[in-house]
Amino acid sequence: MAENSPSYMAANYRAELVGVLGDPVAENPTGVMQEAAFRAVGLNWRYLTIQVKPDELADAIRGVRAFGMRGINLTIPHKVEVMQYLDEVAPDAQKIGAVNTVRRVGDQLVGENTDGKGFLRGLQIDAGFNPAGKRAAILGAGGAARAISTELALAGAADLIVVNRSHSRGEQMVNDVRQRTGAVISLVPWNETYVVPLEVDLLVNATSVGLCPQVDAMPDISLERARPDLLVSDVVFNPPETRLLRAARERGLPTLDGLSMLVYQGVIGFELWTGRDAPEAVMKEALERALGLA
């Protein structure tokens, strides 16, 4: 075929790029889910899983710009730090104080937060739990904890308890969420085993404790005084059944694993990047297969 023939000139071998920046990130299966979605709707897009050390984040964002990437996800430890390198941060992400998704708008990088929305959707759809009027305890004060606390507050939770080892970081998050949402929220120092009180309706592990490869790790908590219908949720998605969730199930408590949040936040991210409806069932099936659940 001649090089100047119309069919040759029409060929386009350039894939659009998105990805995730984190440290650690090798065990993050988001790319499997997103690439399955791209194939399902016929998009020539690729999802890159990229390890970025904390002191390399500024350079990594320059790389995102240079490569013309259509968007990125941020995971531990970059969700707060990344905000200073973006052109704009969406109002809800500003309210949360963390960004887990970036989308390109022209030459601008715009920060979004789909973590809390994904968690809330999973809470309501997969667990059948309405947080309005309920009390929740959140372990941790990082980006995921900020997003989840904010969305729970906006959904009408009556009382939020943040349990964190660093008092200064925990107090800053509590003050931020209170100021931005009007939530009734308090900090409990995590200096010893946290005994989940009877009045708590929802416990959320928003830390990375239990994440692969430390699969035998468990947050330092006790469920001995927990109410019999306490919902125990874990944002850790690899493995989906963490030691915390196993302990909860052994006590007969309902649970919600991290796959739920991962799928729903991924669905929202896909739609932000592509402007298309996400093939939700395809994404969930791809994740379950990757993690040996299907």
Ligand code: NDP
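Switching forms now, from the form predicted alone to the form predicted together with the ligand, please provide the structure.
Below you will find a single chain and nothing else.
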């Protein structure tokens, strides 16, 4: 038999595993873009979308270790709870107080947060906006708002205004971000229409207002006094064309949609897990196809 005959080649049928744990999780589209990326660069990796009930998270993380998974994403409701089961949490994720990505380093599980970093990368690449020295108003005080505010502060934003309905939640977030990053940050109670002031350079909707099926909903804001180059961004990615972004475009303002953040948090996750550059265009296209946009 010839030496290069297939029968002499070592077979490897074992795929490397990553995935997402959440509840609910069935509609999370991240797997589509990660699997497209693995195929594009020729990696035998699989991304599993796994429903895990809150009281089964500890067992699920033991499973991640037992299966030798290379990493995992966390989504609602596990981003905070997971921290206690990890060996290490990266400093930025500690500042945010939540983990959305875990990577395996040797036999250690290390928590990271790519939500705010994904938003920032989109801001810079897709909108050409550098937050250093700029003023931003953030609508909302939940997980997305925390991650984005923390990363904006770490990137040198001059001033952050948090606008939130629930005073206690808003105050807690403002205090945490100020204490952990040294940011200049203040809270505006959201009990009437928020008129975006002239001095604000960036507006971020980090609430779920506008999310499918409430596609006609719009955050209670006014752009009447906004500066003519105010960048209006939305974390809502389903649909990416929200009523807020439409209203901004009608006034001639530049916009950034939630797909950008979703793609770049996935790009950063891919890089953390595989150590390779991510095929960004492939990932974006796969996601757009999955959401019926391409």
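Residue numbers count along the first chain shown, from 1. In this text, all values refer to a predicted model and were calculated from it rather than measured experimentally.
Rigid-part membership between the two forms: Ala247 and Pro219 are grouped together, as judged by which of the two superpositions better fits each C-alpha. A rotation of 18 degrees carries the smaller rigid part relative to the larger between the two forms, according to C-alpha superpositions.
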